[in-house]
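Only one chain is shown below, in structure tokens, and it's the form predicted alone.
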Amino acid sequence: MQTELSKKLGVEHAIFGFTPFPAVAAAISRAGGFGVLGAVRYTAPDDLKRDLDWVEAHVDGKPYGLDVVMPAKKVEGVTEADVEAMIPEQHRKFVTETLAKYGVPELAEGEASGWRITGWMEQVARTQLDVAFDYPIRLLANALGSPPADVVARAHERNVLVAALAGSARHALKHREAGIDIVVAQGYEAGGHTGEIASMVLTPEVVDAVDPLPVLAAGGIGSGQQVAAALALGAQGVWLGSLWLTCTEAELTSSAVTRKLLAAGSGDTVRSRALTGKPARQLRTEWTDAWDDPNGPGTLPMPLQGLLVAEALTRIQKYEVEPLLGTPVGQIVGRMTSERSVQAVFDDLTRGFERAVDRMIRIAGRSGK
């Protein structure tokens, strides 16, 4: 599963595994692809130097790469005191009342309410490249368009490629006017921020757009299978997320996530805008529910929204309130059906390239004679 962009950062499999947890970007890395850590989560930058420091020790000297999510557009003066005074009481009514219902129960007295809208700010996460880039990352990945200029700029001084999720070729162009290196075309099917078009679609447009900037193909991918058809529609490799959700290197997912991922079909998730105010593919649960209901009184623009509910998914996941309990997973889910290592998903992963591309030698074959 080799292409030119694997060969040029050195790993065996063109297979870019993004993921929030370390243990699991190492082992995608040590099984011969290229684990990228997501780094939205981190608002201290000692606990990502921690988390980077432990990468790094247990990537057998495979590369790796950092996952941000910063606006290309600068935003000065912006604090979370400001944002978090522009939220309407009626929506902060709205989860009082929707965690009453449930009966989640509140955080204990000085508890962190978890994550909050912080590592969606840019100065957090340029605090975050002033970490990662006293490591030796291969690859500096921004889920949120293309990062500024002078962040890319500083990528490139230090050797490190820089990628940028499209929904769209004409997202993608403007990735390719920004300097950028790396275009992951990701469709409608994937699990968190996606745009309108299918990945059966959106990934030979990209790849057109853009040429010859390579182009990583992302959503609905889950199988070896997948992994072929995205390369012979033009990709030259595969971004997967939501497949390692449910691996046992994924040490923070809860029991209570990892079993509604497990038992969840493909139909089975929905692309609402309540976790940060833009639309993101996740479980569909009681919580998406209430948000995407009519008769409420519908999301707030990010980052109104994550902020809104951060301390009210907390609670959810800290009690493991089942009917209201979801993560960001694409339709994917459907074929995510056991627990398994990094390594025996890699192993499917390359059995089933094998199988597909044997097909199509014979197909090739055949009509050729």
Given for the second form:
There are 2 protein chains.
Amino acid sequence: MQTELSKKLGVEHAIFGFTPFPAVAAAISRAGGFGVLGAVRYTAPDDLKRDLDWVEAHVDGKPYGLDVVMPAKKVEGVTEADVEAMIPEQHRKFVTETLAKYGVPELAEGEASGWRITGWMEQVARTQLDVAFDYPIRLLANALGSPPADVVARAHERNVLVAALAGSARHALKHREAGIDIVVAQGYEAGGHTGEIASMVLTPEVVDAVDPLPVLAAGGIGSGQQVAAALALGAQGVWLGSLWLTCTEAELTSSAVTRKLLAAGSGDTVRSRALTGKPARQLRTEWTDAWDDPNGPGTLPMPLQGLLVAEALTRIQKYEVEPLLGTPVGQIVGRMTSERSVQAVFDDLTRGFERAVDRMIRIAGRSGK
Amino acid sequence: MQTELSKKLGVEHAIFGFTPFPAVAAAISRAGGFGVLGAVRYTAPDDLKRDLDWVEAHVDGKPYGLDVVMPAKKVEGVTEADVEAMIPEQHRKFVTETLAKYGVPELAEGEASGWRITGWMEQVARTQLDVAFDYPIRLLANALGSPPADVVARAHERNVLVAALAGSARHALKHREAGIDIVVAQGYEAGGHTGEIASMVLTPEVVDAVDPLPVLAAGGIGSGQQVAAALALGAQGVWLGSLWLTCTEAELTSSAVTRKLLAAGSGDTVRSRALTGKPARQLRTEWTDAWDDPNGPGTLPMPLQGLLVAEALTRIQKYEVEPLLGTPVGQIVGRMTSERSVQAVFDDLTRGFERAVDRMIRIAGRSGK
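Could you drop in the structure for the form predicted together with another copy of the chain? We only have the form predicted alone so far.
Below is the whole assembly, all chains and molecules, this chain first.
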């Protein structure tokens, strides 16, 4: 499965895998794809350094990349405390009451909330980059808008390609103007932050808009047929995130979240602002229902919502409070029905792709094999 | 572009075109596809007879079909007057006020509203079938659930295949149980009544669920690349509706609706209950905004909403009141940028499909041509 982009990056298959877990990222690259480690959870540079060391030691010399979350809009001199102060009392009360209603235990004294707003701040992302540029990463992706010009320049000096996610052709064009090398077209069905245009429509629209820049299709891809469909739409590769969450290498194995993911159907996700303040697809839970309820206080804008719910989410996750427990994931969750190794998932994708090509050749009446 | 289903129906290409316009339906079949005439607007049997005569005379002996709207739930002995009586005064007032706000003129005395709820009633659909079964139709499609058992049996006696639209694997399984021959998997991005699962995820899910029944992919398809993608997902053909609206053979040519369709981007549609009471994708207008406004009265359930707005929509369409003027259409509207003949659109689809297959063969490293 070779496109211009996969050749440029020296990977066997044009399958890019985004994951927060180093073991998954390394396994994707070893399997012949391109593993991309999500950096957002590394608020301490040393933690990121430790995990990049691990990836470097387990990737068998294969290429890999890093994904950061740099907000498109730069906010100068605003601290976490400033943002905290902007949160209305009514919303804090709603969090407290909802947690109490479900009997969610408190964190132990001094125990930190794992997921902090700081990971979304440019300053923290820059610290992550300072660490990452010491490693031979081949790709830097940004999940929120184009990275700042100096970051793009710094990446290009190091021969690192820069990718950015886009939910519309307009966003994609902004990325091209910002000197981005690869656009990830993130369809409505994708997990995490996503727009309203479905992959079937979005992918070719973005391909046409930014031509000749390469486009990766994201959203709704979890089988070789879907890989084939994305490539038929003009993408130079696919960008998969959800599918790896239930891999045995993921740090979620045997957790309550994994059980919920394995049980969920394609209709069990919701595009909600409950997580960050911007629409993000995730498992639908009683927590997202509470935030999306027109009789509730509603969500706050980014970054307030993320800060508001950070500790609550840590508690829900730590104590595995099932009715409230969720995770960002796409509609492809319906295909995630068993825990498998990254290699097994990868083999399934590449074999399914070959079968889909066989079928296309038959339908088109081509003789070739 | 040959699949088992296209061979069974004797068409050159596995492209099914749904349209309310006889000239478009006939042109699709003549071009080598399968034209399906929408019957919902024919409340008088003689009108349907006249138009089926026309299709029969212009289809050059090629196969074609009919699409009816038979509600899944049978409501016995309920008249239009009964339904009228269930509409709250507050909602009638909202319609009157909204029309007044935009200065929408009244219809002339005795002038009938063109679009009536009656077209959605089983009794009317049965009258349409009585007419249609006198013609050599090869396919009967139903847009709302499975048709009643006696209708399926009647179709099968006449060697007519029965198709039904589904927005989820669960709906598709119900169709299979009802003896349906073909499932149309209608993705989130499609025009008209549609669910929340995008085509990229829905198509293979429905294919797997109803195997070995053939599945047509609907939603987001307007180019040969998208046809190829849908077939890669396991569909035995594609079902296109939106794309024909801006064809020169359509009865909308040069109208204000056509101008709006040509100008609209993929982000200019909305999935709203404003039209019928069930979520249907359509152009976003100040009319849909008014109904979707949380400060408004909100929409009524089907069939009340359709009856409530029928006259208003006729007035808006007749007088081409631009800010309120809409039509059901999918996200593919962004690709509809010029008025072209059905044949030109068809050639574009088939050539684009061949190019997409060429590209797939290259990416897969196959030698064949």
